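Heads up, the chain below is alone and in the form predicted alone; it's given as structure tokens.
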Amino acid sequence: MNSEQIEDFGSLVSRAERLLVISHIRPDGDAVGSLLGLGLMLEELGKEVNFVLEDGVPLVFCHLTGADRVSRKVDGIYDLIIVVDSSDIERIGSVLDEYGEPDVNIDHHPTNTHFARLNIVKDDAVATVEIIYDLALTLSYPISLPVAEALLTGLLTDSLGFRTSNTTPRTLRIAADLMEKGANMQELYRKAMLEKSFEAVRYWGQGLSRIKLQDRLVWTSLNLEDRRIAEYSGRDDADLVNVLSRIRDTDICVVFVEQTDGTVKVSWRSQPGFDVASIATQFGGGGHKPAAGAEIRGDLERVQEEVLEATRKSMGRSGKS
């Protein structure tokens, strides 16, 4: 992100009246925090803003201001279309199929494909909300309490509570500034990262019952029947991958989640020294060295076999699942 990009973004915003902000399917805290943080900030500049997430806002983030206004479909004509926290255009789903190329892409993934007219990509940022915070500071945009809460939520969740290797002293300074603006970090952390629904924990139980460990690689899967039994409404792994990442003496963990459309959502987490983004890109996905994902067409068993083989190869080890 350079001064010219910031100036271009500011110019686009100043000329627009009706804006659309979108993020990716199966949204995480950074997606929701970026969407709401930027959108609410633009509203405070006097803009008309629509918020869209094809999968809606996960229950765990519904306490954030503006969450109840997020739509699942795009409707109408807009002066400016902004996509946040998405490494490629496919990640947002089908909501922009009839709208063409978006105007702005704001993201922090190293695998970003620069799919918009203006691409503000800073891959050393701990989260996309960090980039939005920087834009606000440079362009003198207001950071109200609701905006601060949304941005801090994204910062907390993508850094796993300031535990990821790309967390820097500046990350903590940004968090401190957002706290000084009124955001309650302890409460936001509890709601976003500690509290889980009964259904989510039952869903974990299904996956944990078939967990496997071999040569410092740990993995498990969640199928459609698991989701039905647990009565879990989401299409993700309910954050199970981050539970597996805490297992001692492991290098990489993988979770496979069967989807209703004939695909499998795959999530990787790794310890320092391993690059799971390079594995994800082999399957059309992306992410960061310590955390990546992909959505792969095929049945659960075949996808698991192919992904585990590629993961073992990346680790320099071999074995059978």
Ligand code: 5GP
Second form
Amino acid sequence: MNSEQIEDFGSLVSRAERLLVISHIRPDGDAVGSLLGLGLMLEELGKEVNFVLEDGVPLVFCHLTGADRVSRKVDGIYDLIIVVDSSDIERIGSVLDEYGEPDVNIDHHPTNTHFARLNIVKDDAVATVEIIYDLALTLSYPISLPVAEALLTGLLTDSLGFRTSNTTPRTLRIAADLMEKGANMQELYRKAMLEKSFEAVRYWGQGLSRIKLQDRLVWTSLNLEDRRIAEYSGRDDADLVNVLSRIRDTDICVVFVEQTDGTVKVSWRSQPGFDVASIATQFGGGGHKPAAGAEIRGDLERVQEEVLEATRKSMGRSGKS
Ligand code: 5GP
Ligand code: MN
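I have the form predicted alone already, so could you send the form predicted in complex with this ligand?
Full assembly next; the chain just shown is listed first.
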């Protein structure tokens, strides 16, 4: 991100009246936080803003201001279309199929494909919300309390509560500034990251009951039957991968989640020194060195076998499970 890009962004915004902000499917806290944070900020500048997430806002982020205004489809005509926190255009689903290339892409994934006219990509940012915070500072956009809450949610969730290795003193200074603007960090942390539904924890139980460990690689899977038994309504892993990543003396963990459409959602997490984004990209996915994902066509068993083999290879190990 250079000053020319920030200027270009500022002039695109100042010329636009009707704006659309979009983020990725299976939205996480940074997707929702950057979507709402940027959109609400632009609204305070007097713009008309629409918000779109193909999968809607997950329950854990519904307390954020503006969450009830997020649509699942794009409708109408816009002067400026901005995509946030999405490394490639497929990540937003099919909502823009009729609209062509977006105008602006704001993201922090090293695997970003620069799919828009203006690409503001900063891969050392801990979260996309950090880039939005920097845009606000440079362009003197206002950061109201609802904006601060959205941005702090993205910062907290993508840094796993300031635990990831890319968390810097500056990350904490940004968080402190957002707290000074009135955001209640403890409350945002509890709602977005700590609290789980009873069903989600029961769903963890299904996955934890068949967890495997071999040569510092940990994995498990969640099938459709597990989801039914647990009465879990989401199609994600309920964050089980972040439970697995806490196991001592392991390097990489993987969770496989069977989907109803014949694909498997795979999530990797790794310790410093390992790069799971490069494994995810082999399967059409993406992400960051320590956290990556992909959606792979095929049945659970076959996908699991192929992914574990590629993962072992990248760890410099081979051998069958
Ligand atoms: P998670 O495993 O929590 O879904 O995602 C971890 C990281 O990988 C996030 O940065 C997320 O944006 C990225 N990611 C997850 N799934 C996909 C995918 O299917 N495609 C791409 N490009 N990135 C993904
Ligand atoms: Mn992010």
